[in-house]
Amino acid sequence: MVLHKFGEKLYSGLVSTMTSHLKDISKFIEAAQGGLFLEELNRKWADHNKALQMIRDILMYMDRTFIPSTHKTPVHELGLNLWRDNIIHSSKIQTRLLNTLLELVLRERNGEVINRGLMRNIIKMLMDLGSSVYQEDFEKPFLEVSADFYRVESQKFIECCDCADYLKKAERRLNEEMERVSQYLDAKSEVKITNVVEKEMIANHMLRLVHMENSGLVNMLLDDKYDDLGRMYNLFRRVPNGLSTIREVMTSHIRDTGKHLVTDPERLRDPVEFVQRLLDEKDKYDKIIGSAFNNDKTFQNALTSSFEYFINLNPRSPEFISLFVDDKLRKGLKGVSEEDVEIILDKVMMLFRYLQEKDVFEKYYKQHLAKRLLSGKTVSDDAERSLIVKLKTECGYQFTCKLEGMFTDMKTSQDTMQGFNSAHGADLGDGPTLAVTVLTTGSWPTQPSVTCNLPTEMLALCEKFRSYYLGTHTGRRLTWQTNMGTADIKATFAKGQKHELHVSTYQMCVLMLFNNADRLSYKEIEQATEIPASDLKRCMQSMACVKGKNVLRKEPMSKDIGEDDVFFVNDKFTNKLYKVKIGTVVAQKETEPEKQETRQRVEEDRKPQIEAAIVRIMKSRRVLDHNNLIAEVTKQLQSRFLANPVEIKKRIESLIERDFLERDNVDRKLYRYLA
């Protein structure tokens, strides 16, 4: 017929014999009653579909000849354009369609098996049919009856379950509807369905979930509930803000937390305990972000700036960090495998990462280090240097050379004594022998000398030892520094009960004085041995006071040592052991007067360091206004220290008059560096 020109004719015959066979097929499918709708529909389309092949099979050659040639609709295609709008556009067909699978959805999201092949054949003939019928006669009803259905159930769920309850149900309807889209919907319908689920059971409701009494957010950090918590996560980071609200809430418990922890008195008394709940707060939250937060870095950074922020609120947490480091050192860690060590070191050096100033720190640790090499109480000297590398690494050489100094001088004393004991060791004889550590004045922390008068054997031996130290080393001089040296006493009590005492220099001296007398007043005590009163009064209590180490007895008998008190050897003295170390009642942390004096000590250190950071800036810059000359200077010590605006004002001026630097004529707020 093509060839004979009818070929016109053939088409819309096609067309009106296609068209009047489909509504007689819509009328079987409307009378189709319930549940056989869609099978009938189902059965009628794959009925369509075969006969649409065979149709195109007959006419190929007008499909490939005639139809190209006339912009006409193939044939193919004009079989389901015909049912589209025969069928699927009926009055009668086209809003019960719609209602039918949407029914069945609701009856799937509550519970009830349905077919999911029917729904699975209808869905695709839809999409067959063209992606617009797909989203205009399914797509777009679907998403907004769903949205009304999370809204409800939201509201419902909300009302009656806790935060961890809800969150649960949350997830369990998104991956319901990820599995009904894999089962039987587009897949490009995935992204739009899950949108609506998280906008209405999640992003609407995200600040009462967060905030829910007695199940939020603060709830289940105070309670370790990872599997909670890592579920809040990763349905929080589906919506917008979603992180950035979990991380305020969480940043502002951890800041309240720590400054409760900080500035509690009653946690201060102990400062081993202090840091040690510091590191507990640090390895709890690490833990969390680990395991429930994906260890998502902007976490690590709001954990990190919320630690800097509450241990900087206690102007003591330098003092408290290092004296916990010195307990650790002394005796914390004996028996624990270097591994450990090293976990704990590591812990300690990132508390001190959160410190302002680090340079008070650097004073309290090195008070500390010479008190344990002095003392030979050091756990372990590996550890020693593996933290002193560690801070090196941290703030550099300057910060270390100094400890460094203080182990060379400890490993120096002990080859000057073997030099020292086989020159002289011969002329000792029986009488008392001496070991001596000679400290570099710039290397330690400074002590003011303070005379004690030694007891005569010990003045002949120091007079040896400083005669043959300076015979062999030039241009020296030696300050006998009594306050920090310790002794071992022979002592026998009554009944011929012996004892070797280990006590300071200070109380040997006290001790000796019993040599020849049975009573001694204080102020006798005072004359005779020139001790300051305040480490007098404390090592006459230590000996006087302490039970089980009262080598001494006191009239009147008190806790405090009096200025009229009296002392006499206590001859009932029993130890189980036959060496008894008697130590000195110390203050673990600083008296207020001497708190001040080492924070005068660090301030006096600041002002070369600010002057020096000045010179620096100004030389390279050469001019250099006021607020930017202040905000380098601040840069540039950070490491180290927090610097005052104040006193680099001071230091400015300082370095004026010295000329330095110069202001400028015409804008006073400009400085220029003088070569």
The other form holds:
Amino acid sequence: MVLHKFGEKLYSGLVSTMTSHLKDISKFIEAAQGGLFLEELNRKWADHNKALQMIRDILMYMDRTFIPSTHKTPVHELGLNLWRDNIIHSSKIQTRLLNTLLELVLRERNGEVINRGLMRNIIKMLMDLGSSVYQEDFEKPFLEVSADFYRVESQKFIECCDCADYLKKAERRLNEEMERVSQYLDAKSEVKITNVVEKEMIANHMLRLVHMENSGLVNMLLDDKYDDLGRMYNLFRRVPNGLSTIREVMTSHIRDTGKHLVTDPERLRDPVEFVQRLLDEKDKYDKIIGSAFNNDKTFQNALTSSFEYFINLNPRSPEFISLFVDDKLRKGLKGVSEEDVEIILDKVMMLFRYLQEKDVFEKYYKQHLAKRLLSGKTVSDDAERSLIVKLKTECGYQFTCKLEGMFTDMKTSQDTMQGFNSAHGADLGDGPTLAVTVLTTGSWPTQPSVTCNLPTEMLALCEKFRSYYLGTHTGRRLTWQTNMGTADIKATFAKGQKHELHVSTYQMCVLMLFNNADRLSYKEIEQATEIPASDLKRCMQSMACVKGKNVLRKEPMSKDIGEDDVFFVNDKFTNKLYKVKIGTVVAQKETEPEKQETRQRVEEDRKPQIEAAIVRIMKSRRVLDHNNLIAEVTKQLQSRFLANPVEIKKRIESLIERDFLERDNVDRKLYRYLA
Amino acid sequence: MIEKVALHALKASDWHLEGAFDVFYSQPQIKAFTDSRHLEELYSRYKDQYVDMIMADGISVLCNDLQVDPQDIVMLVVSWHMKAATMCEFSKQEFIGGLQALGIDSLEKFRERIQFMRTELKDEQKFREIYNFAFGWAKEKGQKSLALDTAIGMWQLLFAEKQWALVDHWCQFLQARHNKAISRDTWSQLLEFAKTVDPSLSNYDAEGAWPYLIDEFVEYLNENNIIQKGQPIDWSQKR
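In place of the form predicted alone, the structure of the form predicted together with the partner chain is requested.
To see the whole picture, the full complex is given below, headed by that same chain.
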């Protein structure tokens, strides 16, 4: 017909024929009852498609020639459009189709099994009719209805479920929807429907879930509920601000717990336990972030900043961390494998990094190290050195060079003693043996010089050593540090008990006096030894008032040492062991006055450091304004301590006084470097 | 000759008398107009018996001659002109040189000039110079800082001249809290403070690079509720 120029007639004939046919079909379908509606629709659709195929084949010539030249819709497409207009969009079918589909979805959501194959076909039909048909006739309403459904359901759940259960339900629904899409919806609908679920079930209830009493985020953290936390993480990351919400709550919780930890007086009684608790907390959260939060870097950073915050709330943290290390190096690491030692030291380093006042730590560490070295009490030399290396890597050579100097002194002293003994060994004979450690001033913590009269037996020997040493090291000056030494004395008591007593040098001086007197008053002892009163009282106390160590007897028998007390050798002294240790020089938590003193020394040490930084900066910048100078100085000193701007200002003024700097004539906020 | 110069000065300063004085006295030729013999006479009148300098007694006589109280601030201005190194004494060079530069060779001229010197204190720039000069002049020889008592005395004197509402509080504060000598920087910065910061402290800038002592002073004023401001400074924010 086309060839004979009847194309138009053919085409319009096709249209009208098909249209009226479809109208009949439509009535047929409308008549279908209940469940059969969809089936009929499906069947008729299949028929239609088959028919379309055939029609297209038959009218292929028209399709290829007449239609393109007249810009008419091709046959197949025409067939689809007519189906769409006469069936799908027919007033009796359109709404009913949508409602049927939505009802099936609802039933499936409520647990019923539906005919998925049928659904798939119908949906595919809509998709074939054009994406706008799918979207307008199904997807949009589907999403709206789903939103309502989940809004209601989430409200119901949140009233009756605890957080973990709710999250499980939400997760299940999410998975369901994704499965639904893969089974019978357009793949492009997946992200849209999941967004709906995420919004209704998660985003709208986020805060309520996180803060739920007894089951919310904080509870999960406390109870290490890795699965629940992981689920929360995975669900929340799907919604805007989800992760930041979790992170914020976690951060404020850690900060609060941390704050309580560092300010709780109970905890602060035992420094070692205090630090162990800190390490435990860190381990706990590392594990949570690792297993549940996907090692999320932002969470790790939040953890770090929280620790930095609360560790520095307690000004004694540096001291306590050093005491913890001291405890470990003294005995805690006994029998521990090398790898485990490294792990513990690395953990300590991590806490160290959080400290703002690293210079305070350095001061205490030096003190404690000195005590360990001098008493020979370190468990492992390798462990000590390993930690020094870690500190050096973290803070640079300046931080550790003095510490290393202390180790060198120990080694050198051993060599010196060898030399001394081989040179003078013969003359010493039966006399007391001397072991000297020579400390280079500056490397070791500064000690005030003290008075102490050594017993005559020791004096000669000490002098011998002094002249030996100065003989090989001219130009040096030696001062005996009697407050840091120890002595081993063999004692025989009245009933013949023999013991070897390990005492401090002070105690040795006191005990030796009793070789020449049976009875000595406190005042006499003080006069003879010239040991400073507070130290003397302390060392007398450990020898007279402590059970098992009371080699001396005191009258009166009070706990404290009074000026009028009198002392005797305790004839009734007993101890199961032959070797008795009295008064070891162990590192301890400082007393209040000691703490003040250390703090003062730290502050004093900071002043020249601040000045050096100011001079360095001004020398290179030549001219700099006040606020920038303060900022730069603070930045330069950050790795050691947090510089106080008021202190910086005072240092600037001091430098102005000493003509290192001047104020600019015109702008008084500007400083100029004076060469 | 003097008339010519006078006319010139008046013309240069647009016929303003004070300005004319400035022009007149700043001209170097003036030196030539002083009679060096008269100056020697004047010097010997005040010179100390034992030392070749004018000391406290001599200064008393001078003040008497000038009909000026020795505590009068104008004597500070005189010292400034003479570039005197220390208070209560003038070296021969300072005295004679100073008078020459001022064009004074008689007591009469000196008395006249006193009036002018008082007006110099009203000039902002000159006051600042005189104020800063006062530090070096009032402090002990060989010391870097100015003793607190002397400083307070000087401040009372100077700020009577140039009104500053907080001067008494400042002095009280120093006696209560500081009790140490005053550095040169603090001295000079105090004038800036008095000039730029208003007595209610409304425009005080905590980050304004003021010497620490002045910051402490502000804290003191706030602590003791001496300052009633619309907006108190929030010290909890100052690190």
